[in-house]
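The chain below stands alone and is given in structure tokens; this is the form predicted on its own.
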Amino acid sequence: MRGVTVRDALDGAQTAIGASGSDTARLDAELLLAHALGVNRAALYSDPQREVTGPAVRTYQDLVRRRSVTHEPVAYLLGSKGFRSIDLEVDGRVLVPRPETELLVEVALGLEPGSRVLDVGTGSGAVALALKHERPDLEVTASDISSAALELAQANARRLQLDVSFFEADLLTGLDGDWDAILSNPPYVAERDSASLPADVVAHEPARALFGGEDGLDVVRPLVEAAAQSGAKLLALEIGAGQSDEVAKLIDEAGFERTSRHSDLAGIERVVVGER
């Protein structure tokens, strides 16, 4: 890559990158371009004649390898994740944040002023982070089984200065407290689905970040009965396609009094919420 240009750098990455198997190859060359040139995007489009060189055109071939050969995440590259109106710091310790997820912000949006959240599973604290910035009222939780996880989740706090309690607990096992409302993006996926997931995910994201069991609703149940034990007046779930009938049979049967569900950009039912 020695002499090239931003635009002949970006077609040859996109070339590597999309014979892996990416539906993203321009967007991911872009991406790391810039990156590995310390500039954003639009710059790239301002001066596609500039040459890289000297150290970014080691790190560039570096990155777009990794992406095409070892099918690593552009998020887990780039050591970043836009979410909402805030930016996260991502890795293999936990799941990249996707757009999806912001449905389970938006529910809590409507929330009453100081109600109490307990995002449960945060991972790198994506729904409570976000949710705590936009409704800085609300007295946010956080929890997961990793505490690896729980790290990331913490130092994203502490970089955007987001006041969000941090719990180590398998669900609400050991968490007391008199929860408005519980959000949580669980381990949903079927095991017999994971021939389906992208090579990156499956080769990087944390499997029990994702996967659920047999019909992906293994964690999905007793968080449901927990958080119907618990008395909080309302609980959002993130799940996967074809799973929001069984879901929100759970969440009716488990003594919630109405079922709501929100779709996707792409039309996929992807949040039950169950209030009382």
Ligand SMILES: C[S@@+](CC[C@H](N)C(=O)[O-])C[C@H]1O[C@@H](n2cnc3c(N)ncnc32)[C@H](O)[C@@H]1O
Given for the second form:
Amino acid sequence: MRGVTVRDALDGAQTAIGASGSDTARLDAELLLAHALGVNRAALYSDPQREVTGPAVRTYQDLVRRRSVTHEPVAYLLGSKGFRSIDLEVDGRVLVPRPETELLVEVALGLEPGSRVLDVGTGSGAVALALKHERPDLEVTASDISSAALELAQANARRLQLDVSFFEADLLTGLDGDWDAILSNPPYVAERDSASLPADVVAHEPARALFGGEDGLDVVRPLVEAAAQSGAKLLALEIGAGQSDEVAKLIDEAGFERTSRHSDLAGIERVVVGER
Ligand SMILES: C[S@@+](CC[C@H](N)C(=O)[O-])C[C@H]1O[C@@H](n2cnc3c(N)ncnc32)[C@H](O)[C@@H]1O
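Alt. form predicted in complex with the named molecule, vs. the form predicted on its own above:
Below, the chain from earlier opens the complete complex, with every other chain and molecule after it.
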């Protein structure tokens, strides 16, 4: 790639990445090139004839190869992902935070001042840390069954200087707390749907962060039960497309008095809330 312009570098990578199955090939190429050059994406648009030279050439080629040949998620290649108003470090230990999960944080913004909140299955810390960032008055705790994920979540909390407590736990087992609200984006993909997931997701994101058994609700069911028994006044769960009726029924039957559903920007009922 000696002497190529930004435009040519992007066109070539877009072709390779697109051929490997990414639906966002141009965006992927732009993010990777901006990362290799140490600039933001806007700089690529303002100077498309700029030459890509020096060590950035090798760095970019390597990133494009990893994206198109081994299907590594762009966020892992960049090492970070924006989520609401914070940037989280991410790697193969955690799920890449998704834009639709921002809705879970939005739902929690309405909590009473000083509420005690637990984020179950925190992964990178996305929900807990974004919430603490936007509502410093809340007492936020985060848990995960994965010690590897917790290491990264704690590193994110330290870097962002956010005061969140972290615990390793299987759902609420062994957690001592009097929560006002429990939030969770649990693993909810049905095993039978794994073939429909993009190649980069299946190959690189932790299976335990994705799959919830045959119908996707193997973690949701015990979580709803445990949340009901904990006495929390509010439970908010992110769910998959088509799961809202079943999950609202579970929450209702567990003893929450009111359920509500919140749709994401694609119009999919993405968060179910139980309150009492
Ligand atoms: C879909 S990911 C969500 C990660 C993060 N909250 C986010 O939204 O980006 C689900 C997380 O739940 C964790 N998890 C899976 N089973 C669990 C369990 N039984 N108890 C606690 N955490 C669990 C996984 O390790 C993973 O980090």
